[in-house]
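The chain that follows stands alone, in the form predicted alone, written as structure tokens.
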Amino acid sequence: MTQSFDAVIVGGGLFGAFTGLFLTRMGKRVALVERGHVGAQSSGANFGKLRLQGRAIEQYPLSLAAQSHWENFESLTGEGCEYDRTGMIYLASSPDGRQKLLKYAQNSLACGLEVEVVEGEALRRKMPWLAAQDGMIASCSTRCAVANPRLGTPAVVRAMLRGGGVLFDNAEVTRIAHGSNGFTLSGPTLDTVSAPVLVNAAGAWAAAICAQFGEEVPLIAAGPPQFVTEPLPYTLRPSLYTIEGDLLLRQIPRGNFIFAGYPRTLANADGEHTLVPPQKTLAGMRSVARKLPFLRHAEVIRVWSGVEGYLPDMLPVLGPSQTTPGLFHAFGGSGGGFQIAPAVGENLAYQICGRPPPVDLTRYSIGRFSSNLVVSEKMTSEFDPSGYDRRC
């Protein structure tokens, strides 16, 4: 027996979950299909950053719209996600890093984000716990925040279910057919579902759906090395990032320090996991100790990574298919998808309902890969060269 819906979303990460939530609030009957558990991949295994600094300038409208939703997450979903407006400090030590930081700060200010640039004695007064280095400079944003990624997606999905949406979890899709009446999906544990609209929010696995409909994309599956320390006295309120990428650090109120850093690691050949080489954990702790000497003896208690989808220009694919009416894409967060997810879901829902979205998504069209492929500087700096060269 076939169950019919207005839209079927493949992928139970944050892009799919928020799209489902906003569609249900626009009166659509929605099915969210997830082959495992909602939020179990990159949406639940990321660093938890709600970072506004350092975005590509063209992404600020989407990013700022998303931050407003995170700031009102409890009103939006009826639940909390440990949202905490901690602020964020960007650090640079090298001459190249300094120029990049100043450019990021200029872009942030031009887009309406308040940032403060400090260096020298002002930097030492503001961050006495930081190991002083000649030439170090920082930009500080008080609106940047963090949230618990393990809580976010389930809360959004439960809000969608309360609004009338339907969840099929542990339901792998192995067949997608397209005809005059729309899309029909089925799988070993998924009874047939159909809808005139299909949303491809399959994360690092989205390229297979694209290929089925004649849209090849150079998607890479990878993840950053991450670890968490033992609980320690609460010291670090803001998140701390280095422009050079060797340190992303935050401390949660329970006292644990959470670390992430680059270079990112390609996912296993099976595409199911991303392992963290031991040398990356050691390199991460050395970087932590250089910047925050009081953590040189901290114990690492858990190491992990996620399976995230990355595109060469480090921007997501959002919006309608170029080949198939009724097909919409929402994937390739490229390390920044957690923060922008609420605005992705909202704007995609507007498009699906035939209404102009609050933020223009033209820049994120899948059609951009039909011409010259541009590899972002972020891609080249955040990946092992053998990774992006081989896969792009």
Given for the second form:
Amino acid sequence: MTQSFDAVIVGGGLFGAFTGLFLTRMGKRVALVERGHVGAQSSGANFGKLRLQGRAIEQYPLSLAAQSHWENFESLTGEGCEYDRTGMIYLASSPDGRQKLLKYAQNSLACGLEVEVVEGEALRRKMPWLAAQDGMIASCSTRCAVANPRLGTPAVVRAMLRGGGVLFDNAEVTRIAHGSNGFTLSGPTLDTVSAPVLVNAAGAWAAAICAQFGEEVPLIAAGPPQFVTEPLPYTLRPSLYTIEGDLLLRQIPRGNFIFAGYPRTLANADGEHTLVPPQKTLAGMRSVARKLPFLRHAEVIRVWSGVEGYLPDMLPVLGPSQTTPGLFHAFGGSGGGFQIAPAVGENLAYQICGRPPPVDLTRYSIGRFSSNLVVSEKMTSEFDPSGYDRRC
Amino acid sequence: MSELHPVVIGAGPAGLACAKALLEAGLRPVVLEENPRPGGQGTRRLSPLMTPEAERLFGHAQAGATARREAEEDRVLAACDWRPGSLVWGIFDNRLAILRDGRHDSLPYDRLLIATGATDRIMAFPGWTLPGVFSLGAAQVALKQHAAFIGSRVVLAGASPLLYLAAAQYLRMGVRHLTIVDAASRAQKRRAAAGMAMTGLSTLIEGLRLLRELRRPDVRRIDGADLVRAIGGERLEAVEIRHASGRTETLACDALAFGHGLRPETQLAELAGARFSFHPQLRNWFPIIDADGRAGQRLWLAGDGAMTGGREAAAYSGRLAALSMLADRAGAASPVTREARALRRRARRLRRFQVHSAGAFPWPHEQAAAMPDDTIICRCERVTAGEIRKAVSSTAGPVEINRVKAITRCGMGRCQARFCGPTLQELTAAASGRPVESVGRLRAQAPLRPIPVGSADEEARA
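For comparison with the form predicted alone, provide the form predicted in complex with its partner chain.
Okay, now the whole complex, with that chain kicking things off.
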């Protein structure tokens, strides 16, 4: 028996969940299809950063719209996700990094995000726990925040279900048929579902759906290694990022320090998990030890990673397919998907309903890969060169 | 390219037997051991404090045999590339990540034997996190390593081959007040004994000898009783038990050691690429090995870390794995010698013994469903049974154990679920109404032990 919906979303990550939530709020009947469990991959295993600093100026409309949703997450979903407006310190120690940091600070100010730039004695006074280094400069924002990624996706999915959406989990899609009356999906543990609209929110696995509809995307599956120490007294509220990319750290109120390591790590061959190579664990620990000497004796108790989709320009693919009417894409968070997810879902829902989205999504179109591709400097700095070459 | 030395992780009975066989073949294996001294757990060496007491602890004949065995082990290790105090905390791309004396090292291997043994399998119960509550293994470590009893009025409880061994050793060393609470009834033990007699008569006789030794007026032994809760304010003051009749009783004590059999330490094997299968009688996951202990192209597993079977089985399986490694080196699929066939037969029989003994040492999985909501399951992260049940039963909630861990934090702390994992498995199964094998198996990720942040900074150390 076929169940019919207004839209079927493939992928129970945060992009798919928010798209489902906003579509149900707009009165659509939605099916969310997830091959495993909701929020299991990068949506649930990421760093939890709701970062506004350090973005290209064009990204601000989407990011700021998303931040408002995070700030109102409880009223939006009816549940908490440990959202905490901790603020963020963006730090540069190299001359090159200093230039970039100042440019990013200008971007922030131009887009209405208040930041305070400190250096020299003022920086030392403000952050006496940092290993002092000449030329160090920091920009601080109070609106940047964090949330618990493990709690986010299930909460959004439950809100979608309360709004009338339907969840099919443990339901891998193995067949997608497309005809005049839309899309029909099925799988070994999925009874047939059909809808005139299909949303491809399959994260690191989205390229296969694109390929079926004649769209090639250079998507690679990888995960950022994340490390956590034993709990220590809670002393560091803001998150700390270096512009050089060698440190990304925050402390959670229960006391553990969490830090992420670069370069990012390609997913295992099975595509299901990312095992973190020990040398990356050690490289991450080394940066922490050098920048934050007070953590030298803290013990790392756990490492984890997830699987997420990356695109060479480190921007997601959002919006309608170029080949197939009714098909919409939302994937390729490229390490920044968590923060923008609410706005991704909202704007995509507008598009699907045929209404102009509040934020123009043109720059995120899948069509951008048909012309010459610009590889982001973040792509080159955050991945092993060998790893990136191997996949592309 | 020159050939790498074979690497053995774990200097217990299995690892040492493997190293010895490799030496006999003219190879010089690297032997890595987390502890400063060889021996393993069951055959843990006495600390210098305890050495003068060896005869009293083991008995005259056993003490002599132990001394001879340890001298032989020392001879073997002297000929190996012996690296005690080596913490292997990760395996990636056929290299071991090692922390030793505060320094990190990366060791490549062609052929690797992992013999990391077993630890107590524990079912949480109310109050088990109180100071004064130990595992049965820890009770023995206290005695052999630290020359100390865990208390002066001691209760030993659960269902485990360690139960009577620990009891006998405590009595021989002069503990005054000892109560044994065996979860298996006499009938259960009698039923299991038949199968055990057929597969491991000598081990069974050893066990019966212990039981006879413990039949003394000053030792109280209770059969077929479960732990209900540990009672105490700042530390343990009493243990409440439930007899087979349903009657409860409170035993005053200042120390409790408990355990429910053994669970293999398999995290390193998993990182080295071993796959797992569920064993229905033992209700647990074990790495998949062939008859010789081979688990992968470059990987062999032996001893209790592969399949619980005790010291003898460990030594057989260690030697057998070495023969298989040597055959592989010579380009053969598996060793065909008479010795290899005999070892295979013996190891197989001892493992069947293990399955039969599961009847005498039952894993109390049914307790998970009845466990009060406020029972702490994960002591590192203080996660209760109620929190786990709530997560499992919530809409869009997790029914796969790694997701339950992610949502509740159960198993995320220092011990990485090595102690709470078995209880979490049963609770997830009970709360979701699914068979325990269908809720999955907790995945391992390096580092397997806590490592200090500063250890990675070579410059500062130099």
